[in-house]
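One chain comes next, on its own, written as structure tokens: the form predicted alone.
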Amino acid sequence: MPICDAITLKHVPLTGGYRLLRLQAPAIAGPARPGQFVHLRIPGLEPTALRRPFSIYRAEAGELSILYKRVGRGTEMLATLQEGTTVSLMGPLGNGFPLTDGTTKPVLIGGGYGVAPLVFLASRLPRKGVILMGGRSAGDLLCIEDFEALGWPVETATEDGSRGTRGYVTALLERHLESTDAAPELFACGPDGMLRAVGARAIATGCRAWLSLDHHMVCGIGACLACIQKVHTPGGGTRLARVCKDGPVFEAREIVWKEPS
């Protein structure tokens, strides 16, 4: 598993407490695929602190970028990282999104910073589609300019109505599935509730949906079994998959969701 030192090239604040971190890491950026992630050791934390997983937002020309939000001690410390600082990266890890053959129309659905790996995906898919983006407020809608620069139409929904349609992004998806004539294929990353709803709509309409799960990943290589997810097997049974190694991307029909408590 590649572990390399990466040099911080750019580290800037974005809207809503989000930040962009761009790193020089050719050994990881070269083989990286959309939907994979890296494990980053945050400088300044105690030596026994675990690495943190981050989805790959972009990877090109020997550089990779991640988007993150300051939500705890680790990301607060990461936010102090200065340009020119060296960090330790492990990756690329996991199985990402499949790249289609262009016969279906891709519909990308992102919630909050779940849009980050979808930018990478949009840059690699052979056919352009549409990105449906949701968040609590306008400050949670990220990467709109990235998608537009790639030629992807963007539709937005916010829970408070501060931008786009008021409500959840799944309402945009329902309207899109009802109105499109092309055979859609869904690719989603975001909160579990959104992913479960996207998967249910895909199954009901007969299209495929690739869902990137966000589980607590400790080791990143499938050894610790902290991120297990029950999935269906082809023979009609179930098994425990490791999200960090077997995923994080699964097709909607594979996933066995927990019953609401």
Contents of the next structure:
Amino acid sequence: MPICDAITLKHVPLTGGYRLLRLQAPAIAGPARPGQFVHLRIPGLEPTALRRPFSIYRAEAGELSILYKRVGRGTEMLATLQEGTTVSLMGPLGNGFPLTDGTTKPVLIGGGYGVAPLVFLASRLPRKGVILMGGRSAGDLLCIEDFEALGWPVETATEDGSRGTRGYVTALLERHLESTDAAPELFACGPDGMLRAVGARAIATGCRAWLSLDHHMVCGIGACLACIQKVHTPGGGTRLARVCKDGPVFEAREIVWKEPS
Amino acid sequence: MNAPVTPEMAVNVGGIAMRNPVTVASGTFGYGVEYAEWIDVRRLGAITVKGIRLEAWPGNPLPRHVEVPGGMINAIGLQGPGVAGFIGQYMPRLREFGVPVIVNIWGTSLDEYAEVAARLSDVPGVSALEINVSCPNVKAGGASFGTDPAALASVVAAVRRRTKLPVIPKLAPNVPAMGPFARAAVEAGADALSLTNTIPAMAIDIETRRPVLANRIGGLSGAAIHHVALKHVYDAAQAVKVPIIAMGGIFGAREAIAFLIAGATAVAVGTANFIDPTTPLRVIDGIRDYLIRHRMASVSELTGSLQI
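Please show me the structure of the same protein in the form predicted in complex with its partner chain, now that we have looked at it in the form predicted alone.
Now the complete complex, all chains and molecules, led by this one.
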């Protein structure tokens, strides 16, 4: 798989501290599937700094985009990246979301920048569904226009009520599952609490939920075992899956959630 | 003025015939198969795999790592498939690479070390055993085998008795002086030494006032430890004659060459694999270029060539 030097084509701020980075990376953009990620070496950090994983937001015509929020030393430095600069990328990594056969209605659930891989997913799924989007505040709701451009209805929830329903995105899911006749299939990316709630709801409803986990990673390719997740095995046992290699997407029934500490 | 165009890169490390002096550090390269998707692992001098004990082992809870200035602290906790799982799942692929395989072994008792060694001894494709001595000796109340020369000697001897393979203890860096440990290991039957393991370290989240790692403590690796390891390699090379595999903060040929000059016969790339998987190959090429530039016919001329 390729490790390539990608050229920064576009790097612009979005709302609320989020940024969009578009890179020229044909060797990665070509084979990339929704839910996969790239492992990026951030220019400007010391050369011995670890890579950082980012979900793929778009991959088309040899170009690859990511959405990120400035949350730490790495993303603060990434935010200073100039257009034209070269960035080292490994990818595409991970298993990605399954592309359904169209017999179920996709319900996408995204929290914060977790919507980024869901835009890519919506563009590749064989059937239109709905995106349920949540965030702390209106500024945390990203990519609404992307889904609208794809012809997907968007429902929003914010914790402060500044846009859409006040509360968590899971309340939207609750309402949606009660009102729909079509057999749903859930796809979610966002904070662990949200994923866990979505998974529990899917199990109670009897539909499948594909959850994209966001563990801290080191190697990104399944060698170092820093990002393990306990999962059920078909035989009734459990094993330690590698989120970077065996995931990041797992079906809700596979995941053995950690007891709250 | 008649320096060869291609200097001799092959080395022999305690009986392991390596086509070049570059391997990888245990725990940073999985079982070889993961990185085979990214680099041509057949170019390596040897592949050193993640530590194996007798039975499968789950390792530590998350978080298992934290990035710190100059490196990272890990407490993976030696998660692994156990000796039978390793042989069944990974050895068939590893054999196909046609590269010497160094298997890192560990246990919590002398008997366990010896048993793991015995089980690996006749496995085709296994070229040597590297002994992780930085794990707790359960029977001795949890003290590390690696920080007491007598305990180190006992574990090396226990492994030595049960295998014909080259035995390479991987020495701990948190000791007052490396000489006595190097001598104790060699007197107990070590064919070569690996130096060094990670340095015990911790990180604290000052907002929550909790340790960052679930295991509280872990091992520091990366650029930060290079010069500590270099001094240990130098001291060990002064103390004993057996070959040394040096590791600690190798990010390019520069650090590898420094280790060779200090007395190492081979080097292992560790944390840098996570950042740039091509690092071991760049190191091989960089050492070769250095030998050409310095008109040296063989990498063995570099070993212990420190000018004082």
